[in-house]
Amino acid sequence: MERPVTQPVRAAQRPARLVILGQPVAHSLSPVFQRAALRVAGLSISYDREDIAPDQLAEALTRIAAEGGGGNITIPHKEAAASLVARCTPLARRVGAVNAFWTEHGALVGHNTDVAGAVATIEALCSRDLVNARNMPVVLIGAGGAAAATLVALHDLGYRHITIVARNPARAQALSARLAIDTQVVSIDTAEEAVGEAALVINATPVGLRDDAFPVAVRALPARCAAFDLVYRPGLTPWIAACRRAGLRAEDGLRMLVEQGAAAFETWFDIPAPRAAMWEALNAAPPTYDA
């Protein structure tokens, strides 16, 4: 089985401040656990949220670069950020999306730690299956920046039978071609049929973030299937809660969030991320996640 081969990336300069850029971003838990990590590490650096519209992203990144800052980027800006930073790391170029960045000599460097987060979650959820990953059918729902990182993670873990379900099949086909990863692409209209033989189904869309919609009906999933939702919400997303009630192995995006955040922390500061403190902060956060 192939394993991820990306080498650790370390920033040449520690960020003067940290921020997460997105829209919406009020729900983000990144400040909760990153502030805890900064406290434990004895780093007097702020970590803030900024709700940024797409037409404000370039200006925001320019301003942060002038401040010597860094941080994270979330939906819907990950792909746009890859073309706005001065330089992307090889992994960010491969994925075509940036979710972590920092300033070096006045210019922004973009990186992708979502791959690390996806790998960690898939390994935890499917540990018993990974030895046979090459022959395990996987269905990935979505074709955006989060889907790109997840597709790279799946490929590096050894999965070779991957179907992408997308509202825009042409976009999914372009994603597969750009990453040079062989996939089957089907329309969202055939999602229930596509998951019929899946060993793992992954939602890499925002479905379920602000509503109770399911990316695909739970009744369509095989009994031995595992489900992974990149979305996270207090008390699990409705889809993952329903999957667990049906007896399926299922995780929301919380582990991926922490692991990509830990990878970003280690990139920014070149010290081990205090994962225990990060999880402790999340467990103590109000159920509205408004910390």
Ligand code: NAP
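Here the structure is a predicted model, which is why all the values come from computation and not from measurement. Think of the rigid core as the biggest set of C-alphas that the two forms share within 1.5 Å after superposition. Numbering follows the first chain given and starts at 1. What changes on going to the form predicted in complex with the named molecule:
- R87: CA moves less than 2 Å between these two forms after rigid-core fitting.
- For R35, a C-alpha deviation below 2 angstroms is recorded between these two forms after rigid-core alignment.
- Comparing the forms between these two forms on their rigid core, the Cα displacement of V218 reaches 2 Å or more.
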The other form holds:
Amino acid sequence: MERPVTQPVRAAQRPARLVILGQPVAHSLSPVFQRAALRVAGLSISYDREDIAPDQLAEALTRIAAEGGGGNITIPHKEAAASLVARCTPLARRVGAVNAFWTEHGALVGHNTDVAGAVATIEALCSRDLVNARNMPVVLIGAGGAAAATLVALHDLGYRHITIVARNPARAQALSARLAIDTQVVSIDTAEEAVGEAALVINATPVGLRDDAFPVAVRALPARCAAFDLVYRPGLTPWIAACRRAGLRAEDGLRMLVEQGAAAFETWFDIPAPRAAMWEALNAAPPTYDA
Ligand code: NAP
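Complement to the form predicted alone: the form predicted in complex with the named molecule:
Once more the chain from above appears, this time first in line as the rest of the complex follows.
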């Protein structure tokens, strides 16, 4: 099986402090589980939230580089950060987005660990099918930044029959061309038809985040299909809850969130991420909708 991009990347220098940059960022769960990981690992390094407007991002990154810092980047800055850091890892360059960064010799390096988060979730959902991944039809709904990371994950896990269902098919075609990954693109109007043979259906749109809508009807999914919703919210997303009631293997986006964080932790510190402590902190945290 091809696994070229999920090879571990290690920072040459440990960050002196950690931050998450986003807007809004007040309810981000990353400080909750990263602080728990730092505590358990015995690292006395802070992890702070910084609410940064798009026009403040360059200045914030310059300041953090001067401090020898690192951290995470969340909505809406992941794509902008890829062009503001001094160097992107090959994976961040390929995805076109940075969600984890650190300083090396005064200059920022940007990486993408969302791909590792998506890989971990797909492996957890589909482990028994991965040897056959190449022949398994997969449907990815959405064509934005999270879909880009997920498409790279699918490709590198060996999937070759990928259909993107998009509200804006031209955006999906552009994504597929930019990543040089062959896909079939269909309109959201034909979503139910598109999932008819799928072994795995992935929602990479915000549908279900703040409403009870489904990205595609559960009755359209084949009986042996697995469902992965990148969205997470207090309790399960309505789509994943309905998929499980229908007897399907189904996961929301929490594992992807934790695994992208664990991959970032391992990149910064070159030690295994204490995942159990991260999950424990997350499960004890007050419910929130934000990454
Ligand atoms: P984005 O760049 O804004 O892309 C969103 C995509 O969803 C676009 O293709 C958009 O279509 C499509 N879309 C939006 N509303 C839709 C609707 N009502 N029906 C059909 N398609 C719709 O956002 P993103 O960064 O990719 O994030 C997408 C979601 O993934 C977020 O809401 C977040 O919850 C989740 N996420 C989770 C994780 C995790 O760790 N679990 C990580 C990243 C993101 P258009 O192209 O037509 O606008």
